[in-house]
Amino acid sequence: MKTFSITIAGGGSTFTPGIIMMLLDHQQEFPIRRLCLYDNDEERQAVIGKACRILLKERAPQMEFSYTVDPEEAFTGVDFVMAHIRVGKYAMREKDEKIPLKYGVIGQETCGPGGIAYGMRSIGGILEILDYMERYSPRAWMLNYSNPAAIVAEATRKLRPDSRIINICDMPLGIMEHMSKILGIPAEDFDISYYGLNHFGWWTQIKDREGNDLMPALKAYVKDNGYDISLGDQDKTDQSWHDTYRKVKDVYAVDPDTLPNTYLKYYLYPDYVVAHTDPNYTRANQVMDGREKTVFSAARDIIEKGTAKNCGFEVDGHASYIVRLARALAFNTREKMLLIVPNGGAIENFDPEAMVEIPCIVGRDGYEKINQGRIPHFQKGLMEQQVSVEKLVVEAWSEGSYQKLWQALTLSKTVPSASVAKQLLDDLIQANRGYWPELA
């Protein structure tokens, strides 16, 4: 069987060990001959890299492994680049979340002003990695996991239209795992129809392999519980996620003909989110005190002991999505997957140049979009507003335009007025000096 060379861009991320563990679990169907980690933070990556070298020596000694800050070394001779970078790391995410809250506006990683700020940082980083890949391995595919996926996807569409990049998000997969537990049916047996933007979409159909309609049972559950489920003693879900899954019942009430993505709560109930957020201890603080410490502690423990036996690294179930995508491209499996792609008429009554999240068939030559037909006025109106925000952000980045970024913030459904948008923008410019292009 053919073997593959993979580079993980964002090698110092807390998600990297989980992706590697998932790759190890799928060696039979997706064999790897070489794995390289790439990051521009040498010190941070070294901790993850040293621990993963020990892990791979014990569990996959045949695999060539390295970690580097040299782009030529990282991107030469690769088949796939799996990118999940975070420009500014969690320190900047904390600012993304806390600055808007000063103005009574939601502070969130990918939605509203926080997502716009993060997007302005991410665009340059993703384009840089994409250019490295195309310089040293022009036939490779980039599978991009980096947030905020909607803004990043629009940037690559507009600024690198011929690039071999596929943008994906694991959030719908995570929601479908909850649906699976609600119904007692494996998520891989679902046949779905779905449309929207990233973190901004709706399921219109969910059937099982025999064609039975699963929507009525799901709707009956969601009406009272959202997507929230109890896993008893095995439950490792953060309380904030339980709250998010429960809030879906209110999002669903606005349009009971569909089932919504969890992130729609930020756009439809922003006042609720602000009222239930501690401005002094946001999600970034939870992650820094939780996942960040846990993963790096596990890595240092492996390095100290010199063995990864009984280590604290865990398989990242969501990482299975990126492995499935790579395998579909490599072996032409023709698998149906949700991707973020140029609309091009797949949603018939929507902007053909919008980057939409829809089911596609993935094979050797890329993807084929599955037509989702026409969409209702409610979703269409929401999506047109949000996609305009994303396009304005990319134009602001590429043109260095203060005016367009002010317009983007003003247009966001999470921001109450143009005056608040301007105050937010001026604060965010100060916080992001050295990360954003100069705006005039």
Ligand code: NAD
Second form
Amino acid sequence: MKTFSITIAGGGSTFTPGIIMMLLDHQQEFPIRRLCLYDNDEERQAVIGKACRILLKERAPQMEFSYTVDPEEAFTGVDFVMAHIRVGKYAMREKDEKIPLKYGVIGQETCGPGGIAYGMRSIGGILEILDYMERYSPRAWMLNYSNPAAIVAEATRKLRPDSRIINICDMPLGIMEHMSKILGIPAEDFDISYYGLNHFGWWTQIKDREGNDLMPALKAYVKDNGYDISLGDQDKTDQSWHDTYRKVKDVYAVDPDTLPNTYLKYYLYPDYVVAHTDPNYTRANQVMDGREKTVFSAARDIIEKGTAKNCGFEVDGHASYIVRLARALAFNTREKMLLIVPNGGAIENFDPEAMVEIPCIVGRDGYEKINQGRIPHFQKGLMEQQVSVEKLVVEAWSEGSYQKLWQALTLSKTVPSASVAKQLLDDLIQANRGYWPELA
Ligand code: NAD
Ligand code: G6P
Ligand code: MN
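The form predicted together with the named molecule is what I want next, because the block you gave corresponds to the form predicted alone; please supply it.
Complete assembly follows, chain above in first position.
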């Protein structure tokens, strides 16, 4: 059986151990010959790297493993690059979230001004990794989780049109896991239609394997509860995610013909979100005090004990999705998966040059898009506004244009006026010195 070589870029990410655990679980169907972690933060990388070395020595001693900050070593002889970098790390995410809140504007990792600021940092980092991959392993695929995926995807469409990169998001999958629990039907059995932009989409159909329509039962639940479910004693979901899942009931109410992505709350109910956010303790603080501590203390524990037996690393849906995508490409499984891809007519009455999130069939040669037909005015209007924001950010980055970034912020549905947009922009420029290109 063919064996594969994988590099995880952003090797020091909190999500790296989960992906490695998932790869270990699937060694039979997806044998890995070589695994390399690459990061540009040597210290952060070393903690995860040392722990994973111990883990792999115990569970897959035949696998060649390394961790490095050297691009040539990382990207030579690779079949898949799994990327999840965070340019500026949590310290900058905290600023992305807190600066807009000073103006009463939502402060969020990927939506609104925070997402725009993060996009301006991410584009360069992603292009750098993509260029390394193409220099050292031109036939490799890059599977990218790095956020803000919508802006990153538009940047790679426009600036690296021929590169072998597929951008993905785990949110729809996470939501479908909730739908599965609501209905008591495995998510693998769902046959879906879905369209939108990343963190900005809607399900239009969900059927089971026999073709039965599952939307009415789901809608009956969502109307009162959103996608929120109680997982009992096993529930490790942060309260803020429970709130997000619950708020879906109000997002759904605006268009009861479809079922929405959770992220639409930031665009449809920004006033509510701001009123329910502590400007001194945002999601970045929760993640630093939560997931980051948990993962890094599990890693340090492994290093200290010299063994990964009963270790705290865990697999999750996030890891399973990217591993399934790699397997689909490697073994031509022709699985239906949601990907962020150039529209090119798949949403008939929408910009063919927009990056959209739609179901695709994935196989050896990449993906084939599944046509989602025409979309209604409500979604089309929202998407045209948002995709224009994303395109303006990429133009601002590549042209070094202050004007275009001001336009992007002004156009964002989350920002009330051009004057607030300008104040925000000037603050964000200060905060992002050294990360953004110079704007003139
Ligand atoms: P994290 O800060 O723990 O990890 C990111 C790592 O990237 C850090 O170790 C950092 O040093 C490294 N890094 C930063 N710039 C780099 C560069 N230029 N080259 C190499 N490495 C670099 O962050 P996290 O919370 O684990 O998230 C990682 C990424 O995955 C984020 O972008 C996050 O938004 C994204 N993510 C996306 C999805 C999705 O649905 N698409 C889901 C979950 C997480
Ligand atoms: C979901 C989204 C990701 C996002 C993440 C944030 O998984 O799909 O794009 O990065 O949530 O989660 P966090 O726990 O870091 O706030
Ligand atoms: Mn996402």
